[in-house]
Each structure stands twice: as C-alpha cells, then as structure tokens.
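Only one chain comes next, encoded as structure tokens, the form predicted on its own.
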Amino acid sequence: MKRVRILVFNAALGVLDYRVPEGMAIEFGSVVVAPLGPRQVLGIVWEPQRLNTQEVPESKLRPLLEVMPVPPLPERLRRLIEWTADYYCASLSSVARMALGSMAALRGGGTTTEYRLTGQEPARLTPQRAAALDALQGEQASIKELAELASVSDGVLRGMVGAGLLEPVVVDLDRPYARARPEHAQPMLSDGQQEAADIFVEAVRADAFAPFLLDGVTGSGKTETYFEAVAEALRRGRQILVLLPEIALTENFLRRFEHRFGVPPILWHSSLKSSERRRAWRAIVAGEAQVVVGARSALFLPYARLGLIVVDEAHEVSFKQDDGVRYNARDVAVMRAKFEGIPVVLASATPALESMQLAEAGVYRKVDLPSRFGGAQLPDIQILDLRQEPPERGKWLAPRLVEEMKARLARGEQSLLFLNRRGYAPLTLCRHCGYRFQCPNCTAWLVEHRFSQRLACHHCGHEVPVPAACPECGTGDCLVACGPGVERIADEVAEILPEARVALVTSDTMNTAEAVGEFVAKAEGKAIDVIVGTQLVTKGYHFPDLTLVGVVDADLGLEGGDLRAAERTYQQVAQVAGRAGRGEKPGEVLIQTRHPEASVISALAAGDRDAFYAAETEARRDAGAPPFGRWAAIIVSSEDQSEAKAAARAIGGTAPNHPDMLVLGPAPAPLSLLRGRHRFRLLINARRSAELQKTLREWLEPLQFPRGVRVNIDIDPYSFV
C-alpha cells in the first residue's frame, strides 16, 4: 500500500489519509502513529472503501512516523466494530478506542518498577505516612497508584521510599500466566446438567456461530455446566471470554474457576493496575490468554484465537453502559460471537425478556436446567402485607419477618435482608425548619452515611460532612432521617438482635477483591449470622446455612419512570430469593410490600414465573415495547439550562413525521440537573419495520448547536433518569 486511510481516536477529526513510506509494512487493522500539525496522533489502518469521506489528492500527504509493534486488529474485530458504532449511533472512532485497552501495552513488553511495604518498623511516624501503611499492606503498584489508594501525595510515597518504608521491585511486564488445565478437577454432573454441558460441547467442537440461553433455577450449576465447554475450548487452543456484570461476583467466580481449572484466569477491568492491564492485553491479542473474565469492556479486545464467549447473568442491567458508547455488552456479544463464528452462552435464572422471546423465535437455542443440583428445594415464598402487618412504629421489620430472624439464630442458621438503597436514609431534613439536603450538581438528595459520617450524592459522588446544625434555620441537633437504607436496617438488626453478627454488602463496603473475599470466607465459615445488603447480595453466591431470606421493600423498584420496572424487580427479588435453601436444609423467603396485587408480586407469590413473562410479554406486545417495538432516546445537556432547553424544543421541532416511529418529548429529564449539566431528554418508540437509526442521523445530523451542548443518542435505553 502507498497510501492509507486511518480512523484516528478524536470523533471531531473522523479519518485522515497518509502516505505509507518506502519500506514500511502495513496491513489493514496496523496500529499506526501519524503526524498531525506538530503534534502526533495513533491510529488504526482501515480499509477505505469502508469510510465514507473524500480521498485527499497524494501531493498533500504526509508520511506515516511509525508501525507499533502489535499485531493487526482482526477483519471480524473490524467489522464488529463498525456494526457497533452503526447500531448505537457512536463514532467510530470511540468504539474502536476500546479494543486498543491498554495504551501503554502498544509499545512492547519489558520492565517496570513496582513498590511494596518492606514491614519495617518506623521509627517516627506522621499521620499522612501511618495512613498510607495501613491502606497498603499487601498492595504493590507504581507510586501513583499506591498514592491513590492510601490517598496521600505521591510526595509521601517517595518519602517512605527513603525511609526505608517502601522497598522497589522489578516487574516483568511481559511473565507468561499460569496455564489452565481443563482435566483438574472434573466435576460429577447431574444428568440434566450433563445433557446441557453435551450441548455446549458439541457447539464448541463444531466451531460455528451458536446463540445459547442457558435457563436455569438459581442453585441448578449454571457454572459448572458451562465449565465443560471451557473445557473443551481450552483443548482445542482456544481463548475463552466470560462476562461479569459485576466486579463484586469476580471473586467468588475465580474460587470456583480456579477450583476446576487449577489456576485462576485472567481479569480485565477497570480497577486493574496499568501493569496488570499492559500484561493482560499483550498476552491476549498474543492467543496466550486462555480465559478472560472481565466486566463489558472485556468484549472489544483484540482476541487471537476467541473459541467461546459466556455472559453470565445476562439479564443484569449493569451490562448496558449509560455514557460513552451506550452499548449493551449482551447484545454485542452475541454479534461478536456472530462475526467470529463461534458458540455464544447467555446464563440467566431469571433472562432478560428480550432473550426469551428470541429463544422462543428459534433465533436461540433454549437449554433448560429446571431443578437445584444435589435435591436441594426451591425455597418457599410468602407474602407480608404491611398493611396488615405493619412494622413498630420507627422499625423497617414486620414482627413475623423478626420471629424467623430469631428462629434462624437460635437454630444457628443464616439469614439475608435485601433492600436495595445504600445508606443509612435516603433524606435527611431539618424538623424545625423543614430544610432538605440536596446535591448542588443533581436532581437528587444527599443520602446519610453513617459509617463515614457523610451526606453523599449517588449520582455525582458529592460528599459533604454531616452538620451540627441546619444549615438554614442554623438550629443544632435538629436533622431527622427519613425512610430506610441498608445502614438503618443493619442497626435494627442489631438492636432486635444484639448477639447476632451482622454484615452489611453494599458497593461502599465491598469496593475491593479482598473485602468480597473476606466476607465470603466469613459467611461460609458461619461468623456471620444476618446479612443486610443490596442487589450485591442478589446473586452469584452459595452460602449452604443461608435459610432465610427477607426483601424490606419488594415496592421500591416499582416506583418512578423505569419502562421495565416489573420486569427488573421480579428479576431482582428472584435472584435473592434463589440465595435462601441452596444446601440440605429448606429455605423460606418473605417479601414485604404494601401492594401485594401488584402482578410482579403475586408471581413471585405463586413462584409462577411463566405468568409473569406471559403478562408481561403481552402488556409489551400492547405498548409496541421491545421486543416488539424500538426505544430509542435522545439526552440534552448543558450547563446553561436555557441552552438546553432551546436544543432540545430544536430537536423537537424538526422530529420526522414517520408512520412508523412515536417521538415524546422534550421534557424535563427525571434527573434533570446531573453532575452541574440540566438535561432534557425525548423518548422514540417505533415499530421494528422502522429504519431507526438511519432516520435519526437524518434527524439529527443538520441541527446546529452552540459548542456548549451535548446531544446523545441511546439505542434500546435502559436507564430513563
């Protein structure tokens, strides 16, 4: 090639043509460097015919600077890509940024230095170095890192260093990993969970595009199950990708992979250090990474030899990004997996009904593991009317859901308490003058933390102490909580309970691989007796004493705009039923609610799952819903709310008149200040026929808007804040 078209990482820039100097090997997929003004920029060797701008006249060319050291980004990874830019509407330029996921991994492997604590005694202390060693026992990092985890200056690091307090280490960026080996520690299946483990097997063997939804009760082995296709994607040399929902479930899914395979496999996240990252991206595009385990991000690297891709609880929300590329890591996956020609798992207990109605459609195959592994029962499930049985006045806690929590105790077994809202309360207000606490950057109250002694916004992550004082009326002692988090019903429990040990899991106490796996080796080892948590606690876990289950407030997820709220509340408060009689001894779940005819309450009640989806199929069916119909929506923002506004009545006034598409709005988003930007969104239903997409770029490419707002587009949107 003399001349090349590459896709540089600004969206405003798109792609530039350059010229290929005498002697330098490029392939379509080259990871490039090129000059720009003075400044110089990385790109990706695309094929032109594929990108649609202007071919700049060859006198005008400047010569590429360099080729980076890493092989091309394969055609099918190419092609993924494009089709994920064109479905979501997103640059092409920031979905292909992902698959490059480590910058630094670009230039090759060697060394690097990493500092650890030496375990020596100091001989004067100050607060700042006395804080940084309790926050980094057994962390080793780059001073920066170090720095941000003990929250102190990288001044302090450095001082420590010289006092002999931090000793360095030389890493080998490049230390081959651990090699997985697939006949460790092979498990005895049951027959249902050997039919299905057959299936995936076969499909990986026959090495051909195969969407699987693995439907199975919580407890039935979903893991072990598609463990043997692991298995057999590891004989035949294949790499294996597993997506996670969350970071939280990374460390009890590593004891089980590593309990079968014998090693642990290879983590891709966001927490990782840029050392970890460096290691892991090179060791993947070089085929060596066996197994990936990894959160969305994980699904656009640049695999050598990809054999097999698991989404595990495929139905989490948590899959769809809200900023950035709005993707859903789900849906992507079984694109990829469709680009590369390879089998695709999709394990729910309770799938997303989207997926259902594609495995009804033959699109995907449906495998079913309909009973716990080992006899163990379903638990069973009764409903507390608070309106019949209303808590003591100021408690969360019906009295019978308190009789079985003592019941529980005095027997020696386990109970769970799920209300998903962190904190201690969600308002805090002033009882003399009725001031309430609210984010200065969002929409939203501060919450009460307790534990920290903070207010903090769950939006934007504004924190402020708590007052002695109402900071209007300026009267002292007078803040009143209002309503439950998870804090306020730990400290019911142990006022009802004052023997009892309780855990509180919440994303502000689980934060780190290593408190996740001291909680579970707690809970395993029976040192904790009750615990309350949130939508952590809903799945992915295996406590055998766990016999009691109770939901505080199974209507919280019913409230406000959610388009899917029944949906993702049965899905929700099934999961965490499913943690209750997963060993020999039975299990009961009591869920507290104030509308017990509520549809999604009385399935739960009946434990008839296939009522539910069967209503909830119809009311989406009625409404044009996915998916029967398309959602799609378009968020204004600006710092400057009239600027906003004016975009947004903008958008509004030039919407297409199709048959086929139903534009509401502009309105005020439910959150309609987030993180100091005020917000508009318009929400587009249209019926599958529809060329959605294409009209919205039609729409929405000719509008002009002043530089300070942002205009996104959210395909097949979950979040409707």
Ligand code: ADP
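Numbering follows the first chain given and starts at 1. What you see is a predicted model, and the numbers here were worked out from it, not measured in a lab. Here, rigid core means the biggest group of C-alpha atoms that superpose within 1.5 Å across both forms. Compared with the form predicted in complex with ligand ADP:
- The Cα shift for residue 103 between the two forms, taken after rigid core superposition, is 2 angstroms or larger.
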Second form
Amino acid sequence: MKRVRILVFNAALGVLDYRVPEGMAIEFGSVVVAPLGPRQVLGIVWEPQRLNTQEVPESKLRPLLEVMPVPPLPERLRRLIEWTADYYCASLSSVARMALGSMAALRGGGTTTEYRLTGQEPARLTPQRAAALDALQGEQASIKELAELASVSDGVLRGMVGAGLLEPVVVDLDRPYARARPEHAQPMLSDGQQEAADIFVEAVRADAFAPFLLDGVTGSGKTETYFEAVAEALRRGRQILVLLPEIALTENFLRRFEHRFGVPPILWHSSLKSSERRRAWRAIVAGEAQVVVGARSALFLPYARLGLIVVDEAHEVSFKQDDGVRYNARDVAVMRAKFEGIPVVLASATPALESMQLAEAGVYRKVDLPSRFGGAQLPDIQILDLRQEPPERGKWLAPRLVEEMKARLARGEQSLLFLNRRGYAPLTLCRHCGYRFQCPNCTAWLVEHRFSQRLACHHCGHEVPVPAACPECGTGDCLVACGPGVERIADEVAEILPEARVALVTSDTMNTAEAVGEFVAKAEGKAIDVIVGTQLVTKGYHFPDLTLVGVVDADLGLEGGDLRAAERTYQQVAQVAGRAGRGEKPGEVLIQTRHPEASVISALAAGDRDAFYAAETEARRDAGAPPFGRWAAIIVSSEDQSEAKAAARAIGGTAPNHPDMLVLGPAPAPLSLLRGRHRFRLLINARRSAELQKTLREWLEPLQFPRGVRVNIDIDPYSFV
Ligand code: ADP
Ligand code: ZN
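Having seen the form predicted on its own, could you now give me the structure of the form predicted in complex with ligand ADP?
The next block holds the full complex; its first chain is the one shown before.
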C-alpha cells in the first residue's frame, strides 16, 4: 500500500488520508500513528471505498509516523464496527474506539511498578496515613489508583513509600494467565440439561453462526448447561466471551466459574485498574485470553479466535447503553456471532418479547429447561391486595407479609423483600411550608439517604447534607420523608423483627467485590435472616434456605407509562420470585399491589407466562411497537433552554412526510432537565419496512445547530425519559 485512509478517534475529524513511508508494513486494520498539524493522532487503516470522503491529492499527503506493534483489527470486527455505526446512527470512530484498549496496551510489553503495603506497623501515624493503611489492605496498584482508593493525595502515598510503609512491586504486564481446565469439575447434568448442553456443544463443533435462546426457569441450571459449551470451545482452543448485565453479578459468577474450570475467567469492565486492562487486552488480542467475562464493552474487543458468545440474563435492560453509542449489547452480540461465524447463546428465565418473537419465527433456536435442578419446585405466588389488607399507617409491609416473615424467622429460614428504590425516601418535604427538595440540575426530587445523611439526585449525583431546617421557611425539625425506599423498609423490618439480622443490598452498599462476597458468604452461612434489596437481589443468587419473597410494591414499575413497563415488571417480579425455594424447602412469594387486576400481576400470580407473553404481544402489535414496528428517539439538549427548543422545532419542522413513519413531538422530555441540560424529544414510530436509519440520516445531516446543542439518536430506545 502506498497511500492509506485511516479512521481517527475523533468524530469531528473522521477520516484522513496519508502516505505510507517506504518500508512500513501496513494492512487493513493496522493501528497507526499519524501526524495532524502539530499533534499526533491514533487511527485504524480502513478500506478506502468503505469510507466516503474526498480523495486528497497525492502532493498534500503526509507520511504515517508509526505502526503499533499489535495485530491488525480483523476484517470481521471491522464489518461489525461498520454495522453497529450504521444501525445505531453513530460515528464509526466512536464505535471503533471501543475495540482498542489503552495507549499503553497498544505499546505493550515491559513492566510497570505497582505498590502494596509492607505490613510494617509504625508507632505514630498521621490521620491520613492511618486512613490509607486501612483502605489499602490487600490492594496492589499504581500510586494514582491507590490514592483514589484511599481518598488521599499522591503525595501522602509517596511519603509512605519513603517511610517504608508501601513497597514497590515490579509487575510483568504480559505474564500469562493460568489455563482453564475444561474437565476440572464436570457436573452430573440432569437429562434435560444434558440434552440442551449437547445441542450447544454440537454448535461449537460445527463452528458456524447459530443463535440460541436458552429459555430456562429460575434455578434450572442454565449456567451449568452453557458451561458445557464453554468447555468444548476451550478444548478446541477457542476464546469465549460471556456478557453479564452488571458487574455486581460477576462475583457470584466468578466463584462458580472457578469451581467448574479451576481458574477465574478474565474480567473486562470499566473499573479495571490500568495494568489489568492492559494485560487483559493484550491477551485477548494474542488469542491467549481463554474466557473473558465482561460488561457490554467487552463485545467490541479484537478477539483473535472467538468461538462462542454467551449473553447471560439476556433480557436485562442494562445491556442497552444509554449514552455515547446507544447500542444494545444483546443485539450486537448476535451480529458479532454472525460476522464471526460462531454460535451465540442468549440465556434467560424471562426472555425479552423481541427474543421470544425471533425464536418463534425460527430465527433463534429455542432450547428449553422447563424445570428446576434437583427437583426443587417453583414457588407458590400469591397476590396481597393492599386495598383489602393495608399496612399500618406509616408502614409499608402488610400484616400477612409480616406474619409470614415472623414464621420464617422462627423456623430459621430466610426472607427477601424487594423494592426497586434506593435510599430512605424518594421525596422529602417541609411539613410547615410544603417545600420539596429538588435537584438543581435535573427534573427530579432529591432522595434521602439515611446512612450517609444526605439528599442525593439519582440522575446526576448532586448531593447535599440533610439540613436541620427548611431552606425555604427556616422552620427547624420539620422535614418529612414521603414514600419508601429500601432503607426505610429495612428500618421497618428492624422494628417488627428486632432480633432479625437484616442485610441491605443496593448499589450503595454493594459497591465493591468484597462487599458482595461478604454478603453472599453471610447469606449462605445463614448469618442473615432478612434481605432487603433493589433489583440487585433479583438475579443470580442461590440461597437454599430462602423460602419467602415479598414484593413490596409491584405497581412501582407500571407507573411510568413506558413502552416496556409491563414487561419489565413481569421480568423483575418473576426473577425475584425465582430466588425463593431453590433448595429442598418450598418457596412462597407475596406480591403487594393495588392493581391485582392488571394483566401482568394476574399472569404472575397464575404462573402463566404464556398468557403474559400473549397479552403483551397483542398490546405491542396494536401499538406498532417492537417487534412489530420500530421506535427511534431524537433527543435534543442544550444548557440554554430556548436554544434546545428552537433546535427541536427545526428538526420537527423538517420531518419527512413518510407513509411508513409517524413523527411525534417535539415535546419536553419527561426528564426535561438532566445534568443541567434542557431536553426535548421527538419519537419516531416506523413500520418494519421503513428504512428508518437512512431516513433519519437524510433528515438530520443537512441541519445545522448552534455549538451548544446536542442531537442524539436512540434507535430501539429503552429509556423514554
Ligand atoms: P439458573 O441460572 O437457571 O437460575 P443456576 O445455574 O443458578 O440456575 O443453577 C441453580 C443451582 O443449581 C446452582 O446452585 C447450581 O450450581 C445448581 N446446579 C444446577 N445444575 C447442576 C448440576 N448439574 N449439578 C450440580 N448442581 C447444579
Ligand atoms: Zn440531578
């Protein structure tokens, strides 16, 4: 190649042409450094005909500076990147960026220095050093990362190095990972599991694109089953990617994986420390990382020999990314498998309607695990009508639920209360003047957190201490909490069952792997009687002595009027119900509701999943909603409200008159102020036959907006705020 076109990691610059200097070996996919004015930019060499820009005359071309010492991005990954950018109306460079690790990973090789405590016990300590000693037990990382962990300055830690409290450790960045052993601890599968496992193993052997929907009830052993496919891919020297919806779930997964394969898998997520990120990325690219477990960002990495993808809890909404490139990792995983020519397994006890539909249409092969492993029965689900059996005034748990919890405690069994709301109370107001605490940056109330004694915005993170007096009228001691959050439920439990040991499980309390590990160990060791949690407790856990699940407010999710509200409620309640009765003792579920007649609630109570899917399918068909029609959102935002409004109007005013597309809005978004930006939305409802993305591009590309205005396109949106 004499001249090349490269994709640079800056959407504004996009695509640039360069000359290849004599002797530099370049292929499509090579990662290169190029000069740009006085600066240097990183880019990927791309097929020029696939990037439409104007040809730059030969005489103006500047030479590339360097090729990075990493294998070129494979063609099948380049095609996936193009597909993703095209489908989600995102820039190629923003998608391509997700394939690369850090700059350091690209340079590779060598060593880095990390620090750890020496174990010395000094006689006297400054408070900062004492705090650092406390926070850094068992940690090893760079000074910068340790400083963040301990919330002290780099200087404090450097001082501790000088004083012999911290010592340097030289870390080999390319040290190999221990090998997973496919035969380490093979389980005895049940007949049903074996049948399913055989299908997956066969698909791994066939080494061709094959999408599966593994539809197994909670506790059926989906993990054990797809582990057999993982084992087969390992035997064949292929790499495996397992996507999990949230990192809080991985702790549990890691333990099971290690038990099955003898070593932990390789993790990929946003909070990896830099040396681990670098090491993992290089092992992935070299084909040496065997099994990678990650959040959705692991999907775009340049695996050298990918042989299998598993998306666990595939129905989870957190697979949909809601900023940057707004992609759905579940759907892109299937596309990646297609480009790679490999099997992909979507596993869930409550598959998304879209996935069910694709299985019904024969696009996905459905593999069922209809019963629980080891003969455990699915729990008995009952409705608790709050209008008939109300809780006491100022309380949230109805008498029948309380009685059942008392009975569990007396028998030494565990209960779980689920409420998908963090904090103590979702709204705080002044009894005297009615003042309500609102976030200054968002259209949202501040949520009281009693543990931290703060009022916090769950959208932007804005926080203030709970004041002693009302900021509006100045009256002291007049603030009232309205409505329950999990912290308030935990208080109520402490009041009714003072002897019970209560664990609170929310993202505020389970924010480290250690915290999760400690919780699991305690729950398994029966050192916890009652678990109170948000959606974090709905999946993944297996506590054999947990025999009662109480859903504190099943109506909560139905209020938003969101397209998927019923489906989400169904999934959450079915998942949390699935935590009960997983061992030998049968489980019972009480669903507190004011709308027992709602079709999702009655389907849950009847255990009639088919009825739920049938009703939901009809509702979606009537609304032209996915999978029958498609939605897209255009979100226009600016710090200046009138600017945002004008831009949204300009977009609305030029909406194409398309017979297969209906444009709604612009209207202020339900969250009309978010992180200080004013937001307006347009919603597009299109028939499947409409060329939605093409129409959107042709509509929006010619429009010009002031600099402060952002226009985001969300294809197949999950969030309607
Ligand atoms: P699911 O993910 O389908 O809800 P899990 O994979 O969590 O179910 O399995 C439920 C429990 O049963 C787990 O504790 C798992 O280890 C156990 N289990 C499932 N299958 C087997 C098996 N074949 N042998 C031993 N234990 C199993
Ligand atoms: Zn806010």
